[in-house]
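So this first bit is one chain, no partners, the form predicted alone, shown in structure tokens.
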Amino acid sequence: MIVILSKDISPHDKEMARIYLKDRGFSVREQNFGDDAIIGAIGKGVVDIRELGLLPGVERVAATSKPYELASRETQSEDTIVTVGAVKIGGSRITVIAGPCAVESREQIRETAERVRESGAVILRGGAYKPRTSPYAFQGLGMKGLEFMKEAGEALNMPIVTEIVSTELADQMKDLTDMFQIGARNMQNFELLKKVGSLGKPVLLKRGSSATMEEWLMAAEYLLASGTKDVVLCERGIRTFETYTRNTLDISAIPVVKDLCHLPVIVDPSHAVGIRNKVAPAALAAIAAGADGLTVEVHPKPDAALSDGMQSLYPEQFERLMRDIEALAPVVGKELLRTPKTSVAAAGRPAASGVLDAQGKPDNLPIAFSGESGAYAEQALMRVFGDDARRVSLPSFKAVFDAALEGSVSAGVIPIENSLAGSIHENYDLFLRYPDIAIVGELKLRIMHCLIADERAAIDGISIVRSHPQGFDQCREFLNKHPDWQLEPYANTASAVASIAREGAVKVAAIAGEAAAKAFGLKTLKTGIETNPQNYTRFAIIARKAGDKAPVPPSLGSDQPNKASLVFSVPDEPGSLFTCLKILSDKGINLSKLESRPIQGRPWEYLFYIDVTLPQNADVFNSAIEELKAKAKDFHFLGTYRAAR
């Protein structure tokens, strides 16, 4: 049972509510979920709900139908995002944890950490204490191994997660690990769950090899009821009749548990299949099924590993897997989480949700986007900077450029290209008008359109549909089935949704993303109405240059830029464009985009917009740019950045 407290409840009234519940046989726990302060009443006590609801300071009482009351979606409808150091698990990000099964030496854990960090892992895993089936197998290095792991994590700005096997070790381990792992063998070690939960640190809870989903969630309930608010569920395969793989990965558990529970769910494909070359397919299947992340075993020399070498990936295999995850993420509406490889906190500076400036210092200014809450640009912003990033909506793309130039925001997010409609010329033109603004990052977002209306509306009662003109074009096949609908164009999709909310219109619908419906409290009448599901928009993160440098979004990681965007025109003479492109070709620089557009006010003259892949040697690229400037006209350098793979 959940008791939701009034926001202005006095300490006295809160204590009286606690006493009331304890006197009637409940154990109680106070907790904050979103904006609400609640008391969870757990156990088999007996109470009159109506009487409880009349107590001073009690706003309402919610009786849950699930035995896992604190973990249930009946208690909290919004997804919980678990914070581990500077890393967040859940929401719109895919978080990857990686490392060896067991810490074998200082050199081994450091080398593994460096390799997985380079590929994009953000949390380091490794066993200091290893529960093994055989008493003669390697049991881990104990506290010395944990010290080695902590040292490697701090050097690479990676929080660490390690398994705890005994209540006696909890107090020793709590200051060295950022997250405890409860292994499959200990999922129902209730004394261990209570002890670890009472420490208040994040916990990774693996599903037992023969546990039902409800038993798994009840184990999570032990942790939540004991004191921690940060629990991540980990599906690692269950025991079935199949013997070819180590376990059977229960893919169905991911969407089922996410429907039942608000806690993030990740998958351990290494233990699920136990066969090295089957880990990547299982990992990708987990992401496709909706997992919030993965924990993957990686070892520099798996054949020589002291534990689970057969299922540990070589670093090169892990690198390929990370590239595949990054390609798959937009399809499922998520983004692969990246974090800086050096900690700003380690340098004595506060962390920020915005960007690092040209000197590597963070700021706390908001990030700008065009449109209203729920706009696709806001979704892109949250993918890059996090769901809790400070953000400000502005009325136009130009206003975003102005805010970035004036310094009232640390960065802006703007669309520059759609896979179906092509380049967004208005924004490419703005780059030419704002030479002090640079592209510092990019993101590709899958565009999934919905038909959105008032809660009282029904499809057969709709007479008017509002959206951006591109929204109409991208949903033409669906709209053709309703020829009697009147189409009203709006500046952007989210504004179309906002207009319905403001007017309370019942016969009007909008075409926009599902996030816009949630932002304005409206109903989704139909999802996936776009004609072509291969509909992606490429967003650019823009910021003001500082000298010849531009700031870097820390959430994109500290990886070196791998892409650049340029604009130039060429002299009116034979072979001039060929000459410019040959400069790139001769230096081995790959051209990934070439587009021409007329120059306004100069008939029959054209600007060429190009994107290139940066070579490993920066001197080669710099030399090519100098040669291009000598041969081209109207040269504009839009920026170097880390491209979405």
The other form holds:
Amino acid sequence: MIVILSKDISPHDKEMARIYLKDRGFSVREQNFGDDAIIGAIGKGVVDIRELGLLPGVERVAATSKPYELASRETQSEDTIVTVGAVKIGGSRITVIAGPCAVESREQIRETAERVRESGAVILRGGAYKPRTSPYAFQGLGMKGLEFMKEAGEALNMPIVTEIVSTELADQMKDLTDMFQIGARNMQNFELLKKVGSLGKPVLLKRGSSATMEEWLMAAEYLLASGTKDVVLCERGIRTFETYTRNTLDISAIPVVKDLCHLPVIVDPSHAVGIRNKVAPAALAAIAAGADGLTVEVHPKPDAALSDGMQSLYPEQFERLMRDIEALAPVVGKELLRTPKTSVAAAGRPAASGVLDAQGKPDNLPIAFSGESGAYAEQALMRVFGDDARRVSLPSFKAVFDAALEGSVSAGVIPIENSLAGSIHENYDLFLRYPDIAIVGELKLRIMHCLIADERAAIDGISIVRSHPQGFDQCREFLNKHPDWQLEPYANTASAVASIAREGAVKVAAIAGEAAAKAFGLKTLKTGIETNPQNYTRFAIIARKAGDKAPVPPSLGSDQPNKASLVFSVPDEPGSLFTCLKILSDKGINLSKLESRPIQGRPWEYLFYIDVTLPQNADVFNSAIEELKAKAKDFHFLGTYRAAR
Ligand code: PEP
Ligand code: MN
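What does the same protein look like in the form predicted in complex with phosphoenolpyruvate, given that the last one was the form predicted alone?
Okay, now the whole complex, with that chain kicking things off.
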């Protein structure tokens, strides 16, 4: 049990609380936990929690049934997001740490850092002190190695993580590393845990190779109780009877531990399997099972590596793995956190929140979306700009365009296409009316619908269901099982949820995303009710053009754009569409979308929505655009941006 004391508790009241607990059979220990003072009470004592909560100076009592109280989900239901430098781990992102097993030289760590960063790793790993099974094996370069690693990390704007093997090294290492790693062999080195925890820096805690999940969580508890709040758990394989692989990756630990505890859980597939060509499948399985990230060993020349070469990926294999993770991420409702590929020069930029203006500076304005809290567009916004991005919800898509145009927001997030229901014409029409607004990025979000209702509601008692019409269409099979339900269309899915919360209705349910249920404190009666699970929506990030350039969201747009969107119509004469498409074809420009729709108010005239892959040579593209402008009618260029995978 944990007793959280108020910040201004008097010494007398603190003493009274201790006596109260001791008298009831607990052994007590006072601890500082961040800004909070807490008393940990351990033992089988009996206490009335309400009475304890009323003692002067006691702010809150967290009673858990688990021995790891600070780490337990019962104490904190929200996911902890750990911050390492400008990088975040946990929540809706997948964070990838990569680097060699050991730092071998200044050149080796620098080259590896460049390669893994190029592929999208955001934190650099490398051992300076290596706990090796044999005393004759390479033991690491020690402090020199750590200095090389810090140098590489700073040059490439990547925070670094390195293993600490002894309490004596802690003070020396703490100014050089951004995150400490406690290795599997030291998971239960309690003196080390206490020392490292007391430094307050983020810690990556590997699971001991024979540790139960509870022992692992108790080790995390040591770190938390000693002062740090930022602990990331790392499953790295456990010892079993199997000898083919180096260890056995305990995939089941991911969902179990994430359920028991609020800390992020990442996976080290390299030490888990120990065989290079088994690393990627294990890594993907870990992501599919809900891991918040990975730590992967990569070496520019694995065959010449001084340690763990057999399990180290070639940089090309790592690049392939990152692409696969990016494709898998939307399936598990997450986004791969990427470092911009080309922006080593712009390395000083802040973490993904806010938008950079045309000069590359953050403008600190909020980002707009349409709908209520918990809307899918808000989810998309948070994926791109971070969970803590400043945001405003506006009543309509048009209001988002207006806000972006007048400059009260730095960007807006709007849906443009659903993989099942097609383009959102309203937004394409708005692009035509707002020629100064451009698409500067895009994001693909998996849409998983839920049936949401009041806490007291039951599925049998529902008679009315509210949602956006697309919500109904996408859940048709489920709705067909309940033909007596009356369907009420709403402007968006989250406002349907809001209406239930406002009215306190118990016979009404809404179809929307889980985040909307959370935002309005409602219950999810059923999850995953969409007919086809391959249901994705593309969201566009829109912003006002500034001269030739549009501002870019750092997490998306700072990679080189590789896609462009255009809209045009064609004269009503033979071959006119063919002529336009031939311009693209002749220049070898790949068409990734072509859709036509009637132009409102001009019967039998059509607009074409076109997406193309940008060719390497910008001149080729620019000349194609000039030719198209001459041949097409109503030509609108919507923008160039980085395609979502
Ligand atoms: C490492 O990450 O280099 C390492 C030694 O890992 P583990 O402690 O999991 O064996
Ligand atoms: Mn290793």
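Residue numbers count along the first chain shown, from 1. The structure displayed is predicted, hence computed values, not measured ones. We call the rigid core whatever largest set of C-alpha positions still superposes within 1.5 Å between the two forms.
Once the rigid core is overlaid between these two forms, Cys580 counts among the residues whose Cα shifts by 2 Å or more.
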